[in-house]
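In structure tokens, the next block holds one chain alone, the form predicted alone.
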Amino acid sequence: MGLVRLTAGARDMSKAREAAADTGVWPLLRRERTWGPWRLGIALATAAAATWCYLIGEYEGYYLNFFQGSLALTAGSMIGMLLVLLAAGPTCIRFGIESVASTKPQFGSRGWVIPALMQLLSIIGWNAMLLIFFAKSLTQLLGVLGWLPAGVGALQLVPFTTMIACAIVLLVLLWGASGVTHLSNILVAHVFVGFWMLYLLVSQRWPELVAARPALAKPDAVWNYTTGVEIGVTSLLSWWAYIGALIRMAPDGRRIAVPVMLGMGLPVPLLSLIGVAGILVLKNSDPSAWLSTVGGHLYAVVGLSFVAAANFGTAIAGIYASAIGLRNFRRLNDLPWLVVLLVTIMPVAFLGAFVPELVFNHFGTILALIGVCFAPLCGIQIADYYVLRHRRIDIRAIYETQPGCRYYFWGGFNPAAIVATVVGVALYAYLLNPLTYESHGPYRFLTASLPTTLVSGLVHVLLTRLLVIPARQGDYPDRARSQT
């Protein structure tokens, strides 16, 4: 009996250590990385299948018809997902670390704060929008069920539902990655409900869908198609902020490509087609506004229930990724997991409760700003890992902060990566203004994200070989030195 109790106690201690490990920023050990391909794919698909897909589809439907939009969005999404996987994926899956920690070899032992702020702002913006969508969908559902008091509108419910949603997210994430995966196993059903909604809309409004013309399409068909691809690329570049915290739970990198590309990359364009069809035919991309009209009372109840709930999957993944990223700050790493979660959730709650329409009405700007931030970052990471370091990373050095450590550079910052980021941001803003969507130069043929990714990577390589390596900073291998 004593042996049984001892074994059970050891098992409980092991589970407790694993639970503590996946709420910390330290590299996960192999035994702590328990997600297989299916489990990873389900978690990624649940995170991807949020109602932001409908807004992405709406912006796609402004410029392209249903057929063109489906092709352009799918192509752009898979390209964007591939860039994210190549940038953060190798280091994160190899060492069991999250996205922000993977940038320390490029930006320095203090310079990682720059991508950390990018991650935080991106996730705050996305999650605030998801909670607003949750409020709108919940309001519509209550209206269909006849439970909404007369005179009560969506905006009046946003503060209340935001607080409810944040409380649910907080409770789920107290379990760390286990909370993410347990909820994902339930909410993945939303992916199939989304396909059902798409079938419902397409089958009943097919003639109108074929005849529909995009409202903001320009006479230049090439520009319209390029913009459709760009929307797909920028939408998926935002997954850089999420991917590290999720894929680090898998034991090795040999089997993650398919779950990442199909689980995280493909659902976005497929479910975004709901928004494309909705904006083209019904002039509204939000299913909560047209489900009862197209499918009737019962269909509206089923669909809206999942539309409202689905946002939790992405919000939980986003808050989890952001909280793990904030653990890179030493003071936050020493705090209890609950406190870090509260620090992460509070800005989301503030935006959703007090300025919801400010976020909701500027979705296009948020989308373009993601490209401005993450396209240069992906280019720098890809070039640094494959071209300069030849896939050689020192995991111990990632967690060293003292002067003279391998990734200290100058004062903890790598000027090559910072300058490459600035050049990339300026290039993107020139090619495509994120505020007005006015374009210049080769954008018409190349998009804005792809040239920005390439040029940022090239600038990083050039400055590293001219400045950083001769100064013997950054722990670059001998092969990189011999090429200078």
Given for the second form:
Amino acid sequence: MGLVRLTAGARDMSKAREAAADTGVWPLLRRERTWGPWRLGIALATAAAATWCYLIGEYEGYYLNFFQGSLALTAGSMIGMLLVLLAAGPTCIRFGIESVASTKPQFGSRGWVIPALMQLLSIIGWNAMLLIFFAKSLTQLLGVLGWLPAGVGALQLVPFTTMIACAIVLLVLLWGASGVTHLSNILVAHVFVGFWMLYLLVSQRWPELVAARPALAKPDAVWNYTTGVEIGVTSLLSWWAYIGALIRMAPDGRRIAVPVMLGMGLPVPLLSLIGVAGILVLKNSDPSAWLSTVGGHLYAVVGLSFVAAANFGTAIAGIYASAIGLRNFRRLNDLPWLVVLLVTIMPVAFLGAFVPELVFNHFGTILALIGVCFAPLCGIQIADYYVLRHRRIDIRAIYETQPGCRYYFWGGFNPAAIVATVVGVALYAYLLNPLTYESHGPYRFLTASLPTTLVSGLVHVLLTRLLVIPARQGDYPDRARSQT
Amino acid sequence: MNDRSGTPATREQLHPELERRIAALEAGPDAGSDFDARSWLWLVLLGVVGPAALLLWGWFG
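Right, and the form predicted together with the partner chain of this protein, after the form predicted alone?
Let's see the whole complex now, leading with the same chain.
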């Protein structure tokens, strides 16, 4: 009897430990990583499919017509997805860790705070915008239903709905990763509603769509086309912040390539076509604004409901990824999950409630700043993993923090990665000014993100071989020693 | 301090639960695998060949 109780007690403790594991930053073991390819694909598609797609499409439609815009955006998005997956994917999937922890071999046992800040700012920016979009859609839905009191508009409702949205996100995420997957199974329907909205617009306005000319297109056709690709690459680079927390729930790298590329990479450009078509034909990328015109009252209600709900899927995945990333800070790792969630959500709630228009009106800048930050990061991670370390990562060293540990470098920071990041940011800003979209040099042939990724990786390799490896820092394989 | 091979002379004391997880990963079966040849084929197809084809179609089509 006593043995049975002891066994049951040990089993309960083990279950509780495994249930808590997905709300922590420590590596997940294979048996805790229960998402198969379908489940992973659905969770990723739900995270990807949100109203930012319409904004991405809007920017695409400023420079390219529907045909070229569709192809350039899809191509750019798939390239961006590949870079993100190659950068963070291998380390995250092998050891069940999230994106920020995967940067410790490159940035150092303290230097990881640099990518952690990038992740936090990116997720706060994106999710504040999504929740504002949610509030606007909800206002329009209430207007269509005739439930909006006279004199009340989006401006008055945004702070209120943002707070409600944050509260719902918080409640769902108390379940950790299972909260993400349960909601994903419902909200994935949004992807199909999105395709239905695209079908509506394309089928009813095809002649106008084909004839439409982009409003801000420059006389230089190459520049327009390259910018179309750049928008795709940059948009998908922002998935770096999300990808680790989600793919670590899958047990095996051999089964994630297709779900990630098709589940996370493809829905964004496909749903962005709604925005491209909307801005070209109706001069408005937001389907919640034009659905009643195109499809009537019923279509507007169905569409708006899903548009509003869809942002939850992404916001939930984003807040989850960011909260897990913040767990890398030792003090936050010791706090209850609820407190970490509150710390993550509060900046989003603040922006959405108090300065919503500021965030909403600077979408292009947020997009470009993401490219500025994540392109160098991807280049450094890819070069470090494949070229310098030959795929050898020490999981124990990722969690060591004391001076002299293997990823300590100098003072916990790796100057090679930091210099490569600075060079990358400077190069990106030179090639494409993120604030003015003014471009220089080979941008019109190469984009800004791709050369930035390449050059950052090269600088990291060069400095590591010249400085870090000779100083026997960073636990890099010594080429000379391994050849003898 | 690191020795000449870059391995710390003394192992850092980690939280027991973290130590248990790392030991399980180091043992092998609990770790996930990297991309295999089939994954690389998909990655090249969806991330390089496909986009290149789309770009050529968009420009010349």
